[in-house]
Every structure is written in C-alpha cells, then in structure tokens.
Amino acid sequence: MKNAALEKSSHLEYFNIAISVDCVIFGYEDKQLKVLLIKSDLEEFEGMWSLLGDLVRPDEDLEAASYRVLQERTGLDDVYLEQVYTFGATGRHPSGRVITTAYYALVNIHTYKLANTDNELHWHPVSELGTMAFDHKNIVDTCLKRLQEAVLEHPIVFNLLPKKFSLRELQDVYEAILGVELDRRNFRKRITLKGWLDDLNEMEEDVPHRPGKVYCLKEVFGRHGKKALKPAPVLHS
C-alpha cells in the first residue's frame, strides 16, 4: 500500500494545478440587475473587465476563500452567497492550469458601500456586458441562469431589496432578473401563494403613482432567506 508522500512524488504534475474562486456579485438598481466588476490587472487582458476572484490559499477552504475575496476587495461580508459551478477548461488562464469555483452573491446596492475602488471597481448592468477577461462572461451567464432558477422557488430575491417594499417594486426586481415582462395579476397571485410576505398594514409614501401596500419578508426565512433553501448541488465541468 502506498502512502501520501509516494502518491505525490509519482504524480507531481497533478499537484501543480492552482485553485481559485470567482465571485459574481449581483445587485439591483434603477430597475436593472447589475454585477460588480473590476478592471483586469493582467497585461493579457488589459482594459477588460473581470470578476472579483483570487487563488485559494493552501490553508483555506473554498467558502472561506470566497468570503475573503468579498471582504478584501469590497468590504462586504454579511451577504447571501451560493456556490454554483466549477470551471476547469485547460486554457482558461494564461498563467497556467487554474480551476475556479464560482459563487454568486446578492447585495442591496444601497445598503452596502464599497470599501475598495481599486482598478475601477464598478457596477455594470448585466444586460450590457460584452467580452470579459478569462472566461468570466461564461461564468456570469452560468450564475445568472442559476439565479433565475432559484428566485422562482426560494425567497432569496429579497436580498436585493430594502426591508420594506411594495409588490410593484418586487415585480420590477423579478423582471430585471428574468429578463421578461410579467403579468401583474398573475405575478401577485403567485407571490401570495408562496407565503413569503408579511403585510405591514402600511402604504407607500412620496411615490409618483398610486400608493401600494408595503410588505416585508417573513422573519421565519431568516436574514438572507436561507431557511427556505435546499442545498444546491455542486456541479463540475
């Protein structure tokens, strides 16, 4: 029977592969779903936008690395975060073999103030993204698809909204994420049947339209709606 040292010495090429994490940080503003991007600092991708990410340190696990990236690059910490997919194409990084695991985060843009503005850290409308560094456009598209599936079944969209909101505002967020217009009556019926909302017996104030009722997410679902979530399978490419 071989030991770990022998296993490593006989497969050195397998132990020279880097692992990274990339964070797709979604926010919502002006009726648009946005993603937080930064200018790439690699010469090969000069002038191109990229996701926030970093190599995983030898002494940290994947989730710890993803939260570290969020904290170091943005100052964000207490946010909704979900692992989505692992990308392992051989030529995805010009420095060598790097396998990355993507996470998406949901952030209320108006609650969290970015602590870091290096490399033009900036919110970009998802609908206006063009070519990006590495395979990051594919990563964004993959995470967006997972988000679109998740918001139909789990109360996570509320991480993008203030604590109090109207059904009009809630529908606007869903339309921004799904990329389609929703029938007002059918949307309200489906949301009511979900049982996610508490009616606060309040009305909107200072709005340019007829004031609507104000709601909030039921406390039973927790701060980030995580109680209603089923563990997402980790897929590998």
Contents of the next structure:
2 protein chains.
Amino acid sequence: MKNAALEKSSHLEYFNIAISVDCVIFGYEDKQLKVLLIKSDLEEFEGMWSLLGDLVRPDEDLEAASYRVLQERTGLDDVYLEQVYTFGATGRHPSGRVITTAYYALVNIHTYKLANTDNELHWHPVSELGTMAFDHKNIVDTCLKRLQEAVLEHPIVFNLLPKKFSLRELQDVYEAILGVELDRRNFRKRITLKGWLDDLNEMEEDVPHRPGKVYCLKEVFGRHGKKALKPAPVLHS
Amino acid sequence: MKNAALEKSSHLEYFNIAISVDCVIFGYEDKQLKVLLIKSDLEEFEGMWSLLGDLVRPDEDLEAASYRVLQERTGLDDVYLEQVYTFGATGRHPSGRVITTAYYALVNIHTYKLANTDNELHWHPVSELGTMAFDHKNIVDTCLKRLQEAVLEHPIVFNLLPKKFSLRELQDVYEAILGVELDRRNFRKRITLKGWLDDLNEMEEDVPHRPGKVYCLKEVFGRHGKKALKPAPVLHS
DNA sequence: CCAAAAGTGTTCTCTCTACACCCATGG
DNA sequence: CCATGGGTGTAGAGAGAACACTTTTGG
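Alongside the form predicted alone that was just displayed, please also present the structure of the form predicted in complex with the DNA.
Let us now look at the entire complex, which starts with that chain.
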C-alpha cells in the first residue's frame, strides 16, 4: 500500500500537461447574442479570434480560474458561470499539451467595463463567427448548444438583461439564443407559467409606440439563478 | 506578438498540475444499478472504495485515457462512454494537485471480464454507497444524475443489457436507473413510441410464467447509440 | 387450479401550437 | 390618422398519467 506522499513521486512524470480554462462570454445587444473574443496572440493563429482563457494556477480551484479570467477581462466578479465540457485532444494547442475546460458566462453587455484597455477585445455576433484560433469554434458551438438547452429550464437569461425589462425584450433574448422566432402570445403564457417574474407595475418610457409593462426577476432566483429551485424527484432514497 | 515556441516556456511553470480521468462504470444486475469500484490504495483512504481512474498521459487524448482505463480494468474496448464533468477543487487529492475529468460508462456486467485478477474490484449497488475515497461519491452522484437525464432521450441503456431482452427486463433497467416504479402499460407505449426496438418474433424461454416477446435494439442505433439521430433544429443558419 | 407475469385501451389532464383582433402611444 | 408594437383567448393535437381485466405458461 502506498501513501499519498509516495504516490506523489510517481505523479511527477505526468506533470507535463497544462490545464487551462476558456470562457465563452455571452452578451446580448442589438437583438443579437454576442461573444467576447480577443485577437489571438500566437503567430500560428495570426488574425484569428480566440476565447478568453488562461492557465489554471496550482493553488486555484478550477472554477476560481474562470472567475479570475472573467474578472481580469471584464472587471465583473458577479457573473453567471457554468462549466460545459473539457477539451483534451492531444493536438489542440500548438505550443504543447494543454487540456482546457470550457465555461460559459452570461453578462450584461452594458454594465461590463473592459478592465484592461486592450483594444483587441471585441463582441462578435455568434451567428457570424468564422474560423477561430485553436478549437475555439467548436467550444463556442458546444457552449451555445448547452445554453440553448438550459434557458427554458432555468431562469438564467436574465443575467444578459438589465434588472428591469419588458416582455418584448425578454422574448428578443430568447429568440437570439434559440435562433428561432417565437409566437408572442405563447411566449408570454409560457413565461408567466414559469413564475419567474415580478410585475413592477411600471411602464416602459421613451418608446415610440404603446409602452409595455416592466418586469424583473423574482428575488428568490436572485441574480444568477444557478439553482432553479425545482423539487428533485426522490431517487435511490 | 509571441509564437507558440515562446509561449511554451511561459507554460512551464504551470506544469505542476496533474490531470486524471475517473470512470463511473455502470452495470446492471439483480434489478439493481451497480458501479464498479476498487479498494483505495492510499493510506489516507484505507478501507474506502474508489472509482477506476488514472493519470492522463502526455501523448494521449483525454477520451482515449478513459477508454484505456476501461480496457485495462474490464478488458472491454467497446463500451459506451460519456464525459460528464471536470472536478478541480484544490484540495480534492491528498497527494497533490490533481484535476479529474469524470466519464460514465455503460457495460454489460455479464460480458465483461476482469483483465487483471485484482480481487479488490467489486460491483456496488449505487443505492448503497457509503463514504468513498476522494470526492468520488460526489462524482458518482453527478454522473448518475446525468445518466438519468439521458436515458429517456437517447437509446443508451441497451449497453447494460444483453442483445436480446424482454420489455420487462428493459423496464426493470429503467426503474433501477431512475429509482422509481413505472406503470407497465405507459412504459410499453412510451418505448414503442420511441421506435428504438425491433421485434424479434421470439419468446422468452425457461421462465416460470407466461413468456414475453423478445426485442433487440434497432441496427441504426447500433450499439452505444451515442448520437440519437434526432433532427437538430436549424439555428443561426 | 394456482401463482406469476404478459398483454392490452380508454379517459383525463396538461402542454404546446396555431392563429386574429383591438388598444395605447408618439409622431 | 397612421405606424408600431402591446395585450389578450380559444381550439386542436399530442404526450403523459391513472387505472383493471383477461391470457398464457409452469408447477
């Protein structure tokens, strides 16, 4: 029988794989779902766009690493983050063996501030992404699919919006994420059925048409809405 | 601007995190969902059970590493594998920083053969797992939840069964996985609705009661059934 | 004939979809 | 008054849940 100290030495020969996190940072603007990208700083990918990511530090939780990336790049430390998948093909990174864990983040595009003045940072509509550096296009696609599966189950899209919004704005967000048009009446029914919203008894202002009611997310789903408080079925009790 | 060779040197200081894969190997026997576990070989976890896992080799794809673990431990190289989640808390491994990616596997418990004669390897009913080594209980729970979400959407439980089976056996598997009892008539309707099965025009034999029809999975979902050929909605086209 | 499981249909509810008209506001 | 989007209800189809009796086989 080994102990942990003994086993550690046998681990050493394997300490030549690096691990990183990559964040697919989603924002919403102009009725489009967008992703925050940075110009790749590798010769091999000159001119291509790349996700925001960084190597994980030895004393840092995996999730903490992605919060750090978010914080460093957007200045926000209060965002919705969700782990999606870990990409570990041997050839995926030209400078060596790097396994990366992908997270997606949902941020309000208008409250975030670029922490560094890096002008190589830009929001791109997800529907217009071309070739990207590394396997990042694949990562974006995987995260988008996961997001699409999640938005109707969990109250998370609100992280893309200001606190107060109209049902029309909310529907626009869903349409941008799902890439389909939704029937207005059915959408409103479904959303009210979920019970996620509080009616603020306020009206939109400065709109060039009949103003709509203004809603906000209920406190209990209090920003993020990571855990949608749905009663899990009792299994293997 | 850096190139890959330059960046590599800056990576070196981070090459002190190891990455492993852990496999939650599910099998089905005696109307119970079971997991293949091994006695932990670390002093810190003496007497506790642990998942089958190994460090990822530098020249090996992440997924290949979990196939290798499966192959080495069960002798099977033809199994259904699915990545679930990556666990990366700093304190999760006593012998150093090890980030692990969890996969679940579905195997037919009766066709697998232990490749090594390790008698520390045992099948445990998932409903009776106590404390486990590392964070492995948490990993099992996470994988079970993912499995439960997947089985009604995708034709994968057949990997737990022999090629030919009765509807009763199939229902027993679903009940074991979901941890609930199902209505027989509704179950049969739902399953036939899916269109996953071929009627073999054979009957059960050697049963002490009225024999049932025997079915098999349709060829198109050909073992594994990784991709359930469902038409994806056209998005962001 | 008894035990055990196979096989089968209907009703109800709920959810989702399709669909059209009047209303309030700003310009 | 016109343009723009806000707001609303109903009918039909499909999926899932509840529920009981007859049939076949082995013992």
